[in-house]
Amino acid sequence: MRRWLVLRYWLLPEPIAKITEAGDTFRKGIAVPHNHLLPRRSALPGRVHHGGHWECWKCIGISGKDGVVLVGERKVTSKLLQTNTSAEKMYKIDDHVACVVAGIMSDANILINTARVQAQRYAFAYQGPMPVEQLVQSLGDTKQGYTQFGGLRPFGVSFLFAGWDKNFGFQLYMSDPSGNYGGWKATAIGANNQAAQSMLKQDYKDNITREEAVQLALTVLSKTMDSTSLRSEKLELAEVFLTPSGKVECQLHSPESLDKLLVKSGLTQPAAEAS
């Protein structure tokens, strides 16, 4: 009996991981110093991890009367890295929903695949697109489940969702690592998001058009990003809008299209003009 009790004691999971004074290191998937979940706390919008593994770059979303605009900042951490021509922060979940990511990309890939499967299951069962808020709420339930059980690590990623459905029209949602979500007219997540939020509060106006929303998003990004120059390789831009035929379209801009938008907005830097 005593041998069984000793074996059971050693098999029990450690309730609280040890936190060293040098930093937030933990042996288990979750750590709770002073009733805070470290992975969730470090992945909230605006938190930037400087250990060299990931950084939470800025993303901006603006909802207008005729569409929703998403802008994400791309950073080249080393000139030795091979340039990636595909999108790194913008993802299309369904024909009527797109999202932009800030946080750990490996975690984001898992959640995006989960959202795509949920959207297709709904379409198969009900022969129609899944309502945008229902999709965001379903993904939030998945993320919340990873914050309440021992041995699990919360997903270290925040999302901005842009979409359209027949119930509420154009919609913009923000979802944080805890699973909470909310609808917004305009918002920003990631590094230096407070400065971007302040600018959006001052410059956003009701009944803004999609073209004006693109202009505002690019202006806010150029004034709040760390680098002094704004070029097409440093950002990604997506728009969700209705075509003249009434079909929802998610458009991801190419580098050539971004260059034209930057010239039109007057944000092209001298290096780009010289070339």
Contents of the next structure:
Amino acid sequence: MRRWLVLRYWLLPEPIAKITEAGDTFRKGIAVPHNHLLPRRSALPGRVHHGGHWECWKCIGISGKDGVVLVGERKVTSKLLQTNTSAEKMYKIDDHVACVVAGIMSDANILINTARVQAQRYAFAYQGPMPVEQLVQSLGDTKQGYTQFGGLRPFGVSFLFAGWDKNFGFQLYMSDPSGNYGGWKATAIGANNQAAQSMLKQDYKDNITREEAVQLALTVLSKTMDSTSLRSEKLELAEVFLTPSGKVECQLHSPESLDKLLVKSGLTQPAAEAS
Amino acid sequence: MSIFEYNGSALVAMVGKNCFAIAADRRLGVQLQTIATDFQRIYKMHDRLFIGLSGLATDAQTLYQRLVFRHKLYQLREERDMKPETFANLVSAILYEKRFGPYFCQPVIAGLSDEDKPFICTMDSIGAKELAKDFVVAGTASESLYGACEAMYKPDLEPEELFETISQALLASVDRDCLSGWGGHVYLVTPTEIKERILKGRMD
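If the structure you just shared is the form predicted on its own, then what does the corresponding form predicted together with the partner chain look like?
What follows is the entire complex, opening with the chain shown before.
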């Protein structure tokens, strides 16, 4: 017994020393209020480290009566950066849940992997899809754990989750680095989210259709962006909806179908693409 | 009696020209008593990959659920379907994990690669793979299936001929085995479509 106590006492001082070293940002027991963990330290609000570049972007989610829409803005920071045609910020968690990430990508990858495993564990145990809120909550629990104990840094990631389950239908959730989450009709995270949020507050109507939700998301995104023209390489879009046969589907739009959508919504001219 | 023969099963897969077929009987028994006559022991992993699990039915179902778990995570991470060869390695690894308390199953895997090349393979309950160019068999009727397939199989059959061959081989074999039978379930997979057919055999 006595030996055990001695050992424990010996183990304790280590992490405390680390905490003091890390400074106020990582102090024990402090929940990080938003995804400004890195931004604050580097004094670049809304900027996040990604692939060796500082990237700045925003994500919008809108839920309608027949589907949920997620839009993410991607920013090309350098001419030399290899342009990635596939999705970088949109991830499918399971057949019925998709998410978009705002924050540190390396942290996000860990969390996305945990979420996917969690969803499959549920499906294995109960032979059915995991309820969306339960999935969001389980990820929140993981995030929360890292705000409570010393020596470890919290996950610097916010998520928007879009999903469908048979009990509550279409749902949209936002989860922040502290592990807090909430259900939303429409919301925005990432850079410049205040402006987007207030635009959504004005323009969102209850019972909008999925198509209207796509329109609204694209309009809000284009109006809150710094650059003037909205092009397919600057954005990612995912939809969760039910097929006519009643099966839930997550669709990630390809650059081609995004171009079509943008032309349809009148945000870009079709002539520009032809040249 | 071996635990592999508790429920009874007959399983066969054959390669044709740019296509494959996989077939199984439909009986689920408890020793000599028949419990169900519409049992499914062939499972679809994705559009061009199938696995049949012969042996103890309860282990087959659990094993299938574990395979779905791993396959789904692979699909999400890699954003593509698993190649048949890769899947065979996965099944083998999962089986060998339980080397000293195995799943009492003998799987048959059949799939089409991205280049429309058919792949078939079987393995024992601890994951030792056996690859074949022509046909593979498993289950309590495996001995008679070997005979029937040796006699009837020809290389490079067209899809419809392949369906006829595998069906005749299966029906002929299950009649020589007390523990399998009660019709058959055949999947015929070509690069463009999957045909699923249910065979009526001697229903006794």
